[in-house]
Structures are given as structure tokens and as C-alpha cells.
Amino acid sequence: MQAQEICENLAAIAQGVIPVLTAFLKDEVHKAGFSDVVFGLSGGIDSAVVAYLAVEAVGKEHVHPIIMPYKLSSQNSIDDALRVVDDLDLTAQTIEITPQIDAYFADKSDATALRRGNKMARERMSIIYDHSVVYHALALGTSNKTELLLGYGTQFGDLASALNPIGDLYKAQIRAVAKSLSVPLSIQQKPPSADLWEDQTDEGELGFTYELADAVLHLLVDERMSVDEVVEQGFDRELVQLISRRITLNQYKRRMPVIAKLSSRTIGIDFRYPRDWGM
């Protein structure tokens, strides 16, 4: 089975998820005692989908997107974020992160692009959580299943959130949902990018396409195939091993911090209850 066929099947499965995701958002937000949500709006397809889902779930007056550009951010990304704001008739804040990022790295000229990108992601999430107090709102995550499995995100940065409505959707499925939600075409059609530095693209940084990643991840994770079995489906062994290794290495990003067990009831090990236990 070819990657394209797998991704088309994944996209078809996603056609009916919008009511499920909006119900999830509405229920989880209200169950936690909140009415409002806040999140970063980058101009990319993932945060755009979250914006449309949130408006449908809790109403536009309860949705607070924040646009947080850096001086090297693409103007196209900012413009696309504003298109979402206009289309949904939202009130958004634009908060420039250049001053604090540049101040931090002023005496760190040897800082790599990775360090700078991680710092930007964490600064943005810090702003989102600060405004969660301002708006009495829950912070929404905008990372998809492909990114979460690959570890393609910053721990306590863009991977942080109180709720994530799209974390079980592969990138191919995000595109299908975006189409159903009538997300602006300029967002649907542009190359995915975290926009952390000039001309950065996700696929260029990863070294493989999202289509290949989605297909291999689906077979490894959802179909529970071994590396050898995925290779037998016609995929390059080196690529499959790379993706499999990334899933394993980045498990620590997908769970709460591990606590050393000393007592009879350790948080996260023995003391484990549903998120809404006691509410």
C-alpha cells in the first residue's frame, strides 16, 4: 500500500470528526469550570483548525487567539492568522516576542537555531498561560498526532496545553478537517512551517514528507506493525527505522514528568484518577 493511499484513507476517516471534536471541547471546557479558551494563532493549518473548532464549540466571544510574531516571522503567516481572525469575527491580540527573545540571546551569539526556536516556543506558551489568567480561559493545544509521535515540538512550549482537540489527527486528517471547516485556501495550501526562522519548513527540517510520516506512523502505531512488516508494505527500511526510533526517543515528551517511587501511593503510578475526578 502506497503512502498516498494510506493518507487518503486517513483523510476519509476524518470526515465525520468535527461534531465529535466540538462536543469534546465544549464538554471539557465547561466540565473544568471554564467558559473561554486561549491559544496561539500562527497562521498555520493546525492552529487555524483549532480556532474554527473552538468557535463552533464555545462561541466566538469566548475564543481568544494570540498572534505572537518574532522579527523573522513570515509576513504571510501573520496575514494568514489575521484572515482567520477576520473570517471568524474574533478579537485577537498581537504580542511581539522579539524584545524578550533578543534580550535573552544578546550575550549568546553562539546559540543554535534549535535553542532559539525552543526559546520562542516556550515564550509563546508563557504568554498564552499568562493570558489564561486574564481571560479565565483554558489553554488549547495545537499539535497534531504526527508531531506528537515524532516529538516534533518543544516540551513545555508548543506541546503544552490544558486541552488538545487535534492531537489524535494525523497531518493528512488535519488537512481534510480544514477543508470541511472552510479554512482559508492560503493556509490549506502552503508548506507547513513552525516559522521559527527564515525559510524554515517542517518537512525540510524533518527530512521526509508528512505524507510518508503519516503513512509509516499509521502502520506502526494504529496497525501495530513491526518495522519489518512496514518495510514489507514497500517503505524504505532506513526511513521506517528512523521514524520508529523517533517515536521511542520522544516518549518523555508525551507524558507527565516521571516521579521516583518512594511511597505506597506515588502520583502517576499508583495514585491515578480521571482528569475530572471529583469535579
Second form
Amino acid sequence: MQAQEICENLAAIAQGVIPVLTAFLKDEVHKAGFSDVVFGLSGGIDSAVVAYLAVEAVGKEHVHPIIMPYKLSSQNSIDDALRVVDDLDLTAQTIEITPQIDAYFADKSDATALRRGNKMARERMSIIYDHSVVYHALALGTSNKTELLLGYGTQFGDLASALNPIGDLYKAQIRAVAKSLSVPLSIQQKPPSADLWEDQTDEGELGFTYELADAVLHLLVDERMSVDEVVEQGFDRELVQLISRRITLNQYKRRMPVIAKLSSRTIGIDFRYPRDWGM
Amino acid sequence: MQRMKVALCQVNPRLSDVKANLAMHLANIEEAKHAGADLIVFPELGLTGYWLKDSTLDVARTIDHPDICELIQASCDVDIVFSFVEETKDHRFYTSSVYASARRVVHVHRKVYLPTYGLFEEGRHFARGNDVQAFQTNDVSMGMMICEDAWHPSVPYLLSLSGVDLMIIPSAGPGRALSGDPNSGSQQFWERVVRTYAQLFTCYVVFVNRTGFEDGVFFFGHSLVAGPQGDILGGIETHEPGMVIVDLDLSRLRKERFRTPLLRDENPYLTQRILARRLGDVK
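Same protein, different state: after the form predicted alone, show the form predicted in complex with its partner chain.
Following is the full complex, with the preceding chain placed first.
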């Protein structure tokens, strides 16, 4: 089966998820004692989908998107974010992160794009969590399953959240859900980008397409195939090995910090409670 | 009893908050009583929530605990099936369902199959029940299974051999929404199971499943009752909390079992002989 066919199947099975995801948001937000949610709205498809789901779940007056551009962010992204805000009749805040980012890097001119990107992601996270106090709102995550598995995100940056409604959906499935939610077409159709520099695209940076990533990840993770078995399906060995390695290497980003075990009840090891404990 | 009104009560319990869930149970019992129900059925671990992990120890109650007695006492005008973490005197912890009637315990079923795979980890905290027994109340013969018990056909088979009129399945069934259908795959499977058992064992099957989310896990509700032809007699077609009362005409079983005498023709001795031989081999 080729990547396109796998992604079409992935998209098809995502048709029924919207009522479950809105029920998830409603239930998990309310039982934590909150009514409101806050998240970063980038103008990309993932945060747009989260915005539409959140409005359906908790009502537009309880949804607080924050647009946080840097001076190099494309005007297109900001326009697309505003399209979502208009379409859903939301009140959004725009907070430029340029002053603090530039101040920090003023004496670090040799800082790599990776450092700058991570810093921006963590700055945005810090603003979102600050506003979780302002709005008494829970922070929503906007990372999809493809990004989480590949580790394509910044730990304690865009990967940080209280609840993530889309973390079990591959990119192809996010696209299907976006279509069902009537997310503006300009957002559905543009190439995904972390928007850290001009003309950056996720696919350019990753070195492979989302379609290939989704297909290979699905076979490795959901179908529990070995690398050899995925290669037998007609995928390039180097690509499959790269993706498989990324899943393993980035496991740390999906877990809480490792604690040195000393007692008979160590948090995360044998002090085991659900997050929803007592809610 | 020729007719029986069964209230299917699919609730969303608060995780590890027995007091709140007890109050919620009592309110639903009152409602069912006023609506004229003969029996109200709550889902698996309705008194405690499901995803308990280490808080299993905190929510466990002995059968004579005041919280449990309060529920049993509420069974004066309506029979009650409820489920909780039962602690025995020797401190074993079971997922139990109680059938209470006329302020006394008629039967306790301790879950015999504890799923410990995939997302499930019941075997880590719970002791395995070791019996499957039918029981009688108001001239109706019944049996209970808890969720995973019903995925092992030996359990309803054993109940069927006692000729039960009604099988009750309190559940905490998680849904996996990625099935391409608005109804999750596990929900469709449950519907098939309930209908098939009702038809194969010529009885009524009541399936009550909980709702809500715990740590992102989605419980899909969709409680239902099937009759002896595998026909769906009623249910709740949502994943929201709710109650529906379904009127069961138990007199139907007489004609159904005459028309399709599967129970009469079942040969447990054949099963016994083969099992004895197989298990003898294992020795």
C-alpha cells in the first residue's frame, strides 16, 4: 500500500472524531474546575482546528486565542490567524514576541536557528501560561501525533499544555477534521510551517513529506510493523530508519523528567495516580 | 414476575470520589423509583470511577461499609445493581457488582476476567473473582458479568446453563473513535455481543456502559437491552449520561424457548467430557 492510500484511509477513519473531541474538551476542562481555554493561534492548521473544536466545546466567550508573531513571521500567517478569529467571532490578543527575543539574542549573534526557534516556542508557552492566570483558563496543546512521534516540537515550548485534543491525530487526519470543521481554505491548503524564518516549511526542514511520515509512522506505531516490514511495503529503507530513530530519540519529549528512585514510592514509578485523580 | 421495567442508568462518575458518586446513585435511584422501574442498573465501578490506579486502596469498601449499606438500604422499592471496589476481610480488592433487593444483598459478582493489556492494567490492582453464579429474585433467574467477563463466552455460557432469563453486564467500556464510523469500533462490537448472546442463550441481556473521560480515555455509553431474538428493545444512543427505562416481557421466553430450544438441546456433558479430557492432558 502506498503512502497516499494509507493517508486516505487515515483521513477516512477520522470522520467521526469531532463529537468525541468536543466532549473530551468539555469534560476535561469543566471537571478541572475551569470554563475557559487559552492557546496560541499561529495561522496554521493545527491551532486552527483546536480553535474550532474549543468553540464547539466550551462556547466562543470562553475561548482565548493569542497570536504571538515574531518580526520574521509571515504576514500570511497573521492574516490566517485573524481569519479564524473573525470566522469564529472570537476576541484574540496579539502579543509581539520580538522585543524579548531580540533583547535576549542581542549579545548572542552566533545563536543557531534551532536555539532561536526553541527560545521563541518557550517564550510563547510562557505567555500562554501567564494568560492562563489572566483568563483562569486551561492551556490547550496544538501538537499532532505526527509531530509528537517525530519529536518535531520544542520541549516545554509548543509541546507544553494541560490538554491536547489533537495529539492522537496524524497530519492527514488533522486535514480531514479541518475540512469537516470548515477551517478557512487558505489555512487548509498552505504548506505547514513552523514560521521561524522566511519560506520555511516543515517538510523542507524534516527532509520528507507529511504524507510519507504519516504512512510510515502509522505502519510502525499503529500496525506495529518492524522497519523491515515497512520497507517490504515499498518504502525507502533510509527514510523508514530515520523516522524510526526519531521516534526513539525523542521519547524524552513525551515523558515527565526521570526521577532518581530512592524511596518505595517514587513519583511516576510507584506513586501512580491518574491526572484526573480527585477531579 | 412476567414483566420487568429495567432502568439503564449510564452515569459519569467522579474519579475516586465515593461520596459524590453515592449521592448521584441515590438521586438516580429516586428518579427510577418514581418512574416505576423494578430494577436500576449502574455501570462498572460507578461508585468509584474506573482509572483508579493507586487510589484503588482509598476507595475500596467492605460490603458492610456504611456507604455500601446506604445503597443497599435504598433497594426497598426498586432493585439495584451497583458496582464498586470491594475489599474482603483479608484485604483482597475486587471489581464487584452487587444485586440488592428489599434492602438485602441478593448476589455479589466479582469480575473474573481482569484485562491487563493495551490500556488496561486491572490485574495490577485487583484480585480475580473465581465464580460465576446465577441467582433468583422475584421469580426471575439472572446472572451478572462485568465488562471483560462478557468477552469470554464461557461466562455467559455458564450462566445460561442455569437457565437465566436475564444477563446483566455493567461496563466501563472505552471507545476508540478512529473507526471511520460515528459509532466507535468497540461500541459496534458490544452491540453485536449483546444481541448475539441474547439470541444464542434465548434470554434478555442488559448492557449498561458508563460515559465521560478519565485521563483522555473515552467511555462511550450507548447502553442497550436486547431480547431473545437478538432484537434491540431500547437503549441510550449517546455517550452522554442518561437513564432510559425498558419494559421487558419475560413471558416471551416461554414461546421463544419452545420455538428455538437451544437451551434444551445444549449438552453440558459433552462440554464436560471434552474439557475433562483436555484439562487431563494438561496435567
